[in-house]
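Taking the form predicted on its own, here's one chain by itself in structure tokens.
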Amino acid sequence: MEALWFALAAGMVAIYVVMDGFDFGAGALHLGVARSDGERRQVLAAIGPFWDGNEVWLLAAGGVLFLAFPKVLASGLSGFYLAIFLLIWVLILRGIAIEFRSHVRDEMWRTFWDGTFALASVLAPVLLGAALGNVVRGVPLGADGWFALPLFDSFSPSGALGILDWYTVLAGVTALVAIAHHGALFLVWKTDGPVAARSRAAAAWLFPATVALWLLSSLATLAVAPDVLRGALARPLALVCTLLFLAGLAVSFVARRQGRDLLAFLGSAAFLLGLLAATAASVFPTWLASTIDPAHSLTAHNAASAPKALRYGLFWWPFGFVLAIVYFTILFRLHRGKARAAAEGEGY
């Protein structure tokens, strides 16, 4: 039962990254791929129907952790306190920027909110990637199940750990570039004209950057957390997920060059989903590894809720998951086709 809930929680996180990732990527790129007010409104029209709904998956992941692994959620919220508040502020500012930028027909007003939207869209993947880096590397978890980390201390490989250090910043930058590539492919699929052309050019140079940073991050992970590689080689599910993200990476490249825009975007989604699933399978059953003593680590076994709670939760979870899937299926169907910038005064 604990293994199933571990998979469900990891799956919610992976779905969130794939879904909210495309609008993060679009936001991070929009100052470059959209040059005029009309073009920027077209980018907002492309992500407008989806961005707020995509964040439901983050709430779903938090809800699953609250139900199944409350000790992990409590320890993580306490240890990453400052970083979590930064992420919350980034998400708030991003939503405000999307909603406010077209309320006033003033160039300075719109430029300010466009810059805020871009900055928040860049910082969010970096913070989320750094969080994943901390989970993979481990944290100074004590016997009491708590830890504390400064936002940053030393960026030297031999220096003190921080929420942001050389390894976690590398993970954050890798996440940013991969998410930007994902967002570029989404814009290629959902827009036309100059925005689509510039997005296609951005995806072309972001692809090799994504591959290079993924390889570099993999080598760094081998140095700081060799157990992850051993877990990946020992677990068939991790190998299957590895094949999934490698196939997704190849599909995104080939389909983009062939002009099959939707398939290229789906390939990028498979890459992100498979990469996160392979990581989760490799570290299982560990949620938070202790760099002080492995015996202090929080795992799916020692941090799980009571078996009765897990059974009751498993009864209700499918209803919420199916409802979410149906909602997004209808949403994408209603907004199929290329996005058009709304007329002045009509929302985005």
Given for the second form:
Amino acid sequence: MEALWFALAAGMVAIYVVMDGFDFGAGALHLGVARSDGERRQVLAAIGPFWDGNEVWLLAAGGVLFLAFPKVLASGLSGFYLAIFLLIWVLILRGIAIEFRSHVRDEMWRTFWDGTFALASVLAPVLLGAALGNVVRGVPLGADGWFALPLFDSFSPSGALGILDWYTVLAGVTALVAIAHHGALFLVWKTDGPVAARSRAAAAWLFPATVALWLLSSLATLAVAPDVLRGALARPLALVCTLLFLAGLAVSFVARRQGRDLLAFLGSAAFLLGLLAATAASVFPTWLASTIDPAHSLTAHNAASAPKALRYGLFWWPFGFVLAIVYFTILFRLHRGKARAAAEGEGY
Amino acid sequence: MDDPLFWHRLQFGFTITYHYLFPQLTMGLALLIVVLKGIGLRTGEAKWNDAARFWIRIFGLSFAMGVVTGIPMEFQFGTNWAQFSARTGGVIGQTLAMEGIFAFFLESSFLALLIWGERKLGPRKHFLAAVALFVGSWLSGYFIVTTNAFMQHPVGHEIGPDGVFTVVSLAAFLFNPWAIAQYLHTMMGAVATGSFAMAAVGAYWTLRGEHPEPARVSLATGVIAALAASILVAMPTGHHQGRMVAEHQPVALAAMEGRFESGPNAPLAMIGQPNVAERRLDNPILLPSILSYIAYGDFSANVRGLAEFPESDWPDNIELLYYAFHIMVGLGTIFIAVAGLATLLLWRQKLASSRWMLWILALAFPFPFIANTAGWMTAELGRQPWLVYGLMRTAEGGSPTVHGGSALFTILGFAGLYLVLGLLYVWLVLHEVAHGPRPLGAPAHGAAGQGGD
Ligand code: HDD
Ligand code: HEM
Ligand code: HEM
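Return the structure block for the form predicted together with the partner chain; the form predicted on its own was the one displayed.
So here's everything in the complex, that chain up top.
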């Protein structure tokens, strides 16, 4: 049962990245791909109905982690204290930028929020990628299951670990580029006119950048956490996920060139989903690896809630999950087709 | 002050108090929007939908603030209360996860439809979107209140030898009698906030002679709902809360009333300053025997004072607790009077011409926010020194690896960010109020309605 909850929690994190990823990516690119106020409002109309629901996947994944692996949540969030608050502040600014921007028709007001939105959309994936980097690399967990890391220390490969160091920042930049690629493909699919054309051009160079950075990060992972890659090769599930993400990557490239925009976006989604699933499958059962002594690591076995709590969770979780899928289906159906900038004063 | 716990408490208290300013408004408005849209659907009169459209815009702004200030709350269980989370996740993790899955998805999906979809959906489906949003926001209130109720009155759990809590009866935990009482009272408090806000805007427009139709609708709906909510928040729900506290947290009740000595025929203090060092209430004005009645339904019942309990179990801020409770109850009494008088005038069709009453209504809207905040301070300060009542002390709950300097850093960050966001929010709401309801599908701003005005 612990394995099942590990899969559910990791799966919800992966869904979160795919979903919020497209609006992060669109936000990170929008200053470049949308130049006029009308074009910016088209980008906001494309992500507007979805972004809050997408972010709920983060909360729901956090809730599941809280329920099933409270020690992991507690140790991780308090150990990464300052980085977590940076992420929270970035998410606050981003949400406010989206919601407040179009309420006032004033050029300076809108320019300010456009800039805030872009900056926050760049920082959020970098921070999330760095978080994943920390999880893969491991943290200095002591025997009591707690740790503290400085926000940053040395950025040299031989120096001291920090929440942000050369490896995790590399992971963060990789995440940013992959998510920008994802967001570009979303905009290609959901918009038309100049925004779609510029997004298509952006996707064309973001694709090789994603591949190159992904390869580079994999090499770096080989250096800092060799076990993870070994796990990936040894476990059939991890291999299947690896094939999924490679296939997704290929589809995102081919389908974009053929103009099958939805398929290209789904390919990119499969890439992100497969990459995270493969990572989870290779690190299982470890949630947080200790760099001090592997015996201190927090795993799905030693950090899980009692079986009774896990069993109760299974009573209601499937209903909630199905409902969430239903809501998103309704939402995407009602907002099908290309997004148009809303009339001034309606929507975003 | 070198104790990090102080900063963790300050940060949690500050961020949750700020967060709750918005949900109390949106939960209240969600119900009133359903009422407006429902009447609009039945009568087919445009003014109801015009008023609803205006309130949906205010709802949207407030909801955005509720969302962005709610996200930090979820994280702070882990960042600031790590030991608490590690030990109780097997219980309160259930409701926090349910809130995300059952409530937040519902709210976030249907809000977009409510704000944008009036033309696309047509009146009937647009009404249903309002209902969905109402259900979502009231569900999220239930799950979070249940979480808090477990901390106030833990039920349905067992504690392992390692001190870890596990839920053993999901039904007992979800239908905790404390949660039901707390929920009904909290929701009525939220309706009070929403309805006083609605009445205030209606009164303001009426005073200025602007937007006469939506003004009349907002005023009437707001005033009637305000009276209903003000009565219900006191009787039976507030009274019932008081009884629960008397039964399960007698030491908190004694502190709320500044009552140091035990005895029968306990009076209710209307005014007075708790003097904890001397253990008495200074300059009291007392209503004889009323406290005995509130707490036990019997004018002669014995109500225990603080002296009967070990000092280590006393709430650690008796003064603030006492004032918070009295502010809430005092304001609650005033709300009944104000809303009652306004309803009387409305019924006699004199409200629109009673300018003094319109002034009072236009200025009254901040007070339900204060009453709700004071109510939560009563609940949360009264819970001290326990994090989970009787089972886990607040001092045991902090994050072992976060020092006071880090916590102060983030408190300052929140203070600055929230100040700016709060100012922007108020400015935008005033902008909307000045502009009034927009016709369906027309451009937002007239030529003069440029930003910066
Ligand atoms: C408009 C808001 C409002 C108003 C007018 C009142 N309350 Fe209240 N009260 C709340 C809003 C609120 C609240 C914010 O909803 C609280 C905080 C936690 C809770 O359960 O409800 C609360 C808590 C609360 C508690 C503390 C429960 C605890 O310690 O856990 C008691 C005893 C009462 N209320 C009783 C009353 C009485 C007797 C009132 C008489 C007029 C009253 N309240 C008016
Ligand atoms: C929205 C209304 C709420 C308000 C205004 C509020 C207010 C406060 C305040 C002022 C404190 C600081 C207490 C102190 O330092 O003595 C506090 C602490 C706390 N509250 Fe609440 N609270 C609210 C709701 C909740 C809910 C719903 C929960 C749980 C789900 C909760 C959990 C906590 C925790 C964990 C602490 C920290 C530990 C402690 O000091 O007891 N609060 N709250
Ligand atoms: C520690 C306590 C709390 C936590 C962790 C918390 C968490 C959150 C989060 C994460 C959101 C954003 C949801 C989204 O993205 O759509 C939110 C919004 C909301 N919260 Fe809270 N919250 C707390 C206290 C409360 C309380 C006490 C209430 C009501 C009694 C409440 C009612 C709501 C409602 C109705 C919303 C929807 C947004 C809005 O209407 O403003 N919350 N909360």
